[in-house]
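Just the one chain here, the form predicted alone, laid out as structure tokens.
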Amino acid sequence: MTDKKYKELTMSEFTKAAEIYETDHAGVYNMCKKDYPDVLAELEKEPFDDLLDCGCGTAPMLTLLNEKYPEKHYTGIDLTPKMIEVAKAKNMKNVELVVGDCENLPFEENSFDVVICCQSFHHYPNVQDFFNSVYRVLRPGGRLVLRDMTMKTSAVRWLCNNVELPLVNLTGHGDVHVYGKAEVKALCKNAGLNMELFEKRDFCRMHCVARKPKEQSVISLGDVQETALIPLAIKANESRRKSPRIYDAKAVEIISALGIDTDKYDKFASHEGVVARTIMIDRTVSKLLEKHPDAIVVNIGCGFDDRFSRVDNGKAHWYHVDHADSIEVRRKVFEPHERQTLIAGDLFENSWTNGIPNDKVTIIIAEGLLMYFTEDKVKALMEHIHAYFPRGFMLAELMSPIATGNEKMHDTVKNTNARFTFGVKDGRELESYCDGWKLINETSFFAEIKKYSVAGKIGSLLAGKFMNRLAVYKFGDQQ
């Protein structure tokens, strides 16, 4: 079938919907109300001024946003008269709808801050130009929020495309295809927008949000800072979701701005330990600081890491310790606070903890971190806490021997140049490394992720041991 056809199809379709397209005898179209919702929800999480609803049809989505927000101004686009025709006669102020294909939209560059595109691009026989033109439109950092059908397996789409959609053209409706998540992705990419959230909710439909990139940015970074990259993906990608088991705005706002295309840092078993271990290290800290809230808290191998906003009491202070480069680019990206000092230094040049005062109990996070160094590294490194620290306690995420030498067989570690080379048995064998530290607690991160998949319970019977886990030690006096 050629464009023009899928076109016609389209127009004849639209046309015959156009004035029962939101009345409760509208059919199939009422399952587009059930977008309404997340693409709400997605708007909400960022201010905008300009958005342009692609394939608005008679504009409920702008409706409903026109009431919401109504000092924002609206701009609506559809290929068919009729449903602008319907859409125009509700005489909305701050809205304008335009008359037009979405393959070349028919607007200034940068001059929408969204575009929203609901249950319409399956109609587009030249996909990749829509992508294109919204990319033209779009201002720098600008999203697209795609909301459409999809199907859970590349089998059940195939069947879609090849064989139900050219039966649905020949009823008169100009489907064309149904897209799966690397297509979307391969369009993005081709677009120059990065694809930040590809998500299946309820029955086959997709949520996508891609963004064009503020600027280009090139992150320099040591072997092992660039792992920092890992979680700072991870919790962007699990904050996009609809129901986050963690939120972090800060690690949002920073892959966005950064226009980093997240693959490479987010797999499935590197997503589930992350936030296992964002969750339990949350939950630890906060503990502490109940019982000791002008504590000091010690970040080492801080990374992006904000758990400051997720946990911080109010009285605490925090150090973020980390190399120069990784603070370099820390103090672009977070805003300065009282109550929080950034420390650029090497962990094995004992200077890095002049200026943290010691005469309260401390708490020395050590996230991600330790696996990078050799047995004797942490050995000096513990040693180095214990003499400037009188009391206090360190969380320390701990490594299975098991592990170290293979991080080329690590989801995403693999796409770094990093390199495991620590891991113990059993988190007891640190106490040996420093008088009077005292090991109170450990925890697998299975301990949390089975809670939250079947796969996380399979993942916790046949390979608990072999999982990284978090580790509390005790040292010094605390009262």
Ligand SMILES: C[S@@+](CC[C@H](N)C(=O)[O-])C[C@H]1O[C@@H](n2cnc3c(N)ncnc32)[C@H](O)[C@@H]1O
The other form holds:
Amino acid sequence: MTDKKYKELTMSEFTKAAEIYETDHAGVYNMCKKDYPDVLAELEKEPFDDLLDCGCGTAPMLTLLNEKYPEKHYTGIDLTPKMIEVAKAKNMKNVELVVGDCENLPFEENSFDVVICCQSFHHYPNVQDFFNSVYRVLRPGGRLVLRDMTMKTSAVRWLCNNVELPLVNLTGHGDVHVYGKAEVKALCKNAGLNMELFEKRDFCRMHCVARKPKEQSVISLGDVQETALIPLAIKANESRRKSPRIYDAKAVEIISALGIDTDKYDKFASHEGVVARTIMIDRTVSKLLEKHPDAIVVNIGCGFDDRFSRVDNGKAHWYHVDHADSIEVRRKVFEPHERQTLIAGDLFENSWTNGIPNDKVTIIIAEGLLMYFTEDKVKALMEHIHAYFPRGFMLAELMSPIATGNEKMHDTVKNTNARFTFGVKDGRELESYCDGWKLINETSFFAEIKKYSVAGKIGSLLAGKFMNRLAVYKFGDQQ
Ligand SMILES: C[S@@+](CC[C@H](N)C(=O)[O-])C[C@H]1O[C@@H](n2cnc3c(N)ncnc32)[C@H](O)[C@@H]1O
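Having gone through the form predicted alone, I am curious about the other one (the form predicted together with the named molecule); can you provide its structure?
First the chain shown before, then all remaining chains and molecules of the complex.
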């Protein structure tokens, strides 16, 4: 079928539907309105002034938005004149409605903070033109929120594209293609947009968010210690989900500002591991702070972790220690706080502890860190901690020795230059590094991972021994 024919069929279908579109007699509307709550929830995440609705139809989404945020400025565009006529009859203030083709948006460059497109782009025969056009009209840092059909598996999507749509088109519809994640990602990428989120949601829907990068990010990728990008990307992507298990607003902000493709840093196993360890460490730190409210929390190799915002008790003083370039990035994106101190230092030059008080209970966090050091270095680091901090706890992520040297088998670390050089079979092995240290518990991340998916349960049964774990040590006299 030609591009012109698809568009003629679309217009004829929606000309017939326009008058009854927003009634329960138009099946397609009943389907479309299921998208609106998720779109509203997405829009609420960031402020905006100017919004464009592509393929707005009779503008039901703009009606909702206009009621909720009447002070904002809205534009709707649709190919079908009758849809726009019905929308205009609503006489909404601050809403401009235009007949036009989304493959060539007739608006000035950099005009909108956000573009939404619900159940429309599967009608566009030149879909890349649509994405390119969205890129042009979005302001730097602006978002495209895309809702459309997709299928649970690529086999079902293949059947839909090759059997169902051709049949449906014979009955007078102009449906071109049902897209999957990889296709949408490529469309975004070719247009210069960064796809930040693609989730398959209820009712065979995709929920996708892509962003036009900011022209001048305050952060550059070269600034960053690359392994810290893995948990950062995972926390950002988890936070963007509909029901996040952990929420990290800073991770979302930093990843958006960096404009990096998170795919290579966010794979299923790493994702589940990072979410699990974040929950487990958050929980352990919270419990320790309940018992020792004015403790000193020292996060060594902190990367961009923002545990402070999740578990701070209003009393503890937090010290974040990392390489100078990571700390420089942290300084740019985290607001200064009187109970948070940033330390740019090398963990193997003992001066990193200068200035950290040692007269209180200290909670040391070594998350995603020790496995990148040699055994000698781990020993030297722990000896220094032991010598400097008389009493406290250390929360250490430990790796199995089976994994050492096998970073190329790891789903995300293989994409960095990092090497796994330290692993122990049993957390008690570290007790011997420092006199008086006692392992008080050691828990595999699978204890948490298995709560969330069948794959997690199976993984826990088959590979429990090989998974990283959280070891908690106690040292000195706590009283
Ligand atoms: C299923 S309706 C969705 C309407 C509305 N977005 C909603 O969620 O209720 C699809 C709309 O996309 C419009 N459309 C299809 N192709 C288009 C194109 N190339 N440019 C602009 N609008 C288009 C149709 O005219 C129709 O109004």
